Every structure is written in structure tokens, then in C-alpha cells.
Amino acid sequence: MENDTTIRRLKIIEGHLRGVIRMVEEDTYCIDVIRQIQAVEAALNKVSTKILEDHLNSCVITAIQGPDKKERERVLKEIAEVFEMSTKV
């Protein structure tokens, strides 16, 4: 994902999160707040997925095709850690 696109999406999410904060400050109905939090989470997940996809198609491919075995192992370990952390959330 191009940095400009990523930053633009994250700023949109930031604005949406500020809206959620405002909803809590204004004592908005809980279910409405939860729905907006879920929307923010979904948007963050979409950005995260795109960043990971780009990483797999650039850094990971480069490392796997490269001659450095330790670098291949490091990159693959990072990917495994990312997936492990995603299941803990």
C-alpha cells in the first residue's frame, strides 16, 4: 500500500475514533458506541491486511529469494508472530 493511501486511511480512522470518543462523552446508547467501535476495528484490520499483503509481496519475497538463510528465517518468524498476535486479540 502506498504510504499516502495508508496515511489517508489512518487519518479517516482517527476521525472516526474521535467520533466514538465524542459519543462516549455524550453518553450515547451503548450498542451504538459498540457498533462504531466495531467499524473502527474493521477499518484498522483492512489497513493492516493491506500492509501485510504489501510486505509479503515485497520484503518477504526478497528475503526468501535471497541467499541469507538467517534473513529468510527471521522474516518467516515475523509473519508467524503477526498471525499469532492476531489470534490473541
Second form
Protein chains: 4
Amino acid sequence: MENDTTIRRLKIIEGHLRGVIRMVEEDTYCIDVIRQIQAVEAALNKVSTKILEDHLNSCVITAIQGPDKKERERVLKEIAEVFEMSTKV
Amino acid sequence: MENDTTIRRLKIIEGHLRGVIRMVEEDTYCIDVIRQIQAVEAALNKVSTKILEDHLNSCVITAIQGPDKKERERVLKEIAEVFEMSTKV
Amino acid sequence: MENDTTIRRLKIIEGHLRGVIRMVEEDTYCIDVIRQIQAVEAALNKVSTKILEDHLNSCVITAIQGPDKKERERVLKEIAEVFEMSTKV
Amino acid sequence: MENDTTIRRLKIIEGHLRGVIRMVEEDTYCIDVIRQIQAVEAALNKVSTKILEDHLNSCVITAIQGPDKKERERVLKEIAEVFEMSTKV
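For comparison with the form predicted on its own, produce the structure of the form predicted in complex with a further copy of the same chain.
Now the full complex is given, and it begins with the chain already shown.
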């Protein structure tokens, strides 16, 4: 169910990106192209956040309540990793 | 000419993004999806930088060497704006 | 214990930032100042990630294994929030 | 003149950062510390943008209107570089 929302949002972003390609093909003013690329990125950030939220409320809860310490550590390590990466893109 | 490179790169990113949509459709592990979205964003950042570089070496030089003070200010203001935005996405 | 490392790192960053202020006072070339500010931000991002990692391995585990559903939701919501914010700064 | 504003803003940020250190020393809740670090970064981004704006309106105009092609290229290359870096921190 959550997947449907994510897919729909990503398809909208894909359409947005195709619009950006068209802008470049039509020689649109560079700065306007950059602004649209930044808008695409902002939209992608929102989707990432939503996916992370769903992940926290499903897999992460299961892993942390589960008996496997290794699995728990793995799941938490991943979250720290995507957080770190998010500060870089 | 520079446009061709930009278009080619953006089309590769569009393919990457379609791959991400497929991942979600196939119920790929959330964290892997987030990582791919972050890769798409990193690629978009590179394209933005390239577009800005071309812009600086064409329109910006023309505007600054031109006689129109207003136009000069406008062009420089825009660069500061996309820079500021780039710290937010 | 983890706090000591965090404090030490933040104090190093504070020293770095004081260095940046000195650079501006001494009229250092703008671009070099911007680069040093970006280095300070990269260092702050690393500290944030480390704090989040410690937080995941302590409070978050406790909350998720605890009996209070509200508390669990609160803790997970916060993580999604700082993740979202991290895409913006 | 612009330097004074920059120095004043950076000193305020330094005070903010010292406040963050105090928060860690006093064992403040991790997420609140992360949020304050993010606020410090947002403030640094604003200062960077301001410095870049001043730089564009002084050095960059001088270089581009000047006779030295190499210098012109150097100055524009730097702007693209700090822009690229700004997408990463």
C-alpha cells in the first residue's frame, strides 16, 4: 500500500525529470534548468524520508524487537549510513 | 554541443530513476531503494554543476562584460540564489 | 563516554570556526573562506551522524523494546525528522 | 564593511556552537543536539551565500572585466567548485 504512494510519487518525479530534459533540448536558460533540477532533488528527498519512515515503522521495529542481536545492529547501522549519506547529497 | 552531453547524462539519470521505480514495484529492501535515490541525487548534482560551469563561461561573461549594469546584477544574483538553494537540497 | 568524544570533536570544530573568523578578519580570499566553512559543515555532519548512531543504539532500542507504543512512535518520528532536515542543510 | 557583518554573524554562530557543546556536556537529549547542529549548519550556509554574493560583486566582476583570460577562467572555475561542494555538505 505504502509502495503505491511511493511509486506514484516517483513517477511524478520521473515526469518532472523528463520535463527538465525537454528544457535542455529546447535551450532553456541554464539557471531555470538548474532550479528545476533542484526541485527534482527536493522531491526525491521527500520520497526518501517517506520510505525511511515506513522502514522505521516496519523492519526496524521487527528487528529491534526480535531476538537476533546481529540483525538489530545491522538495521541500525544502515540507518546511520543513509543519514550520513543524506548530508552529502 | 554542451547541451548534448547534458541531455545524455540526464537521460542516464532518468533510466536510473526508472530502475528505482522498478525496485519499489518489486518490493526491494527500503534501505537499498534510499541508497539508489541518493545516487540519483548525487548524479543530478553533478549535472547541475556542469550546467552552472557552462553558464558561467558563456552568459555570465557576456553579461559582465556588457554595458548593462542591471543585467550584470541580475546574472550574479541568480548565481548566489542557486548556490543558496544547493545548500538546501 | 561517547559524550567525551563528541565534546572533543565539537571543540575542535569550534577552533576551526574561530580560525574562519580570523580569516575573515584578515581579509582572506573569499573562496578560501567559503571552503573552510564547508569543511566545518562536513565535520559537523560527521558529529551528527555519530550522535545519531549512539542514539539508535541506546534510546531507540530501549524505546522500541519498551511497552509504550506512543513513545516508540515518537522516537521513530524524530529520526525521520532529523533525516529529512539533513537533506536540507 | 561587508566583512564586519560576516564576522558578527560568524561570532553568533560560534556562540551557538558553544551552546551545543554545553548541551552535550549537560547530557541533553541526542535528537535536540542534532537539531541544534543542523541549525548551526543552516546558519553557516547563509553566511557562505552572503560571502559568495559579495565575491561575485567584487572580485568576479573585476576579473571578468579584466584583460587576463587565465585569471577569468580561474575565478569562474572556483565558483563552480564551491557550488559543487555545497551540494555535498
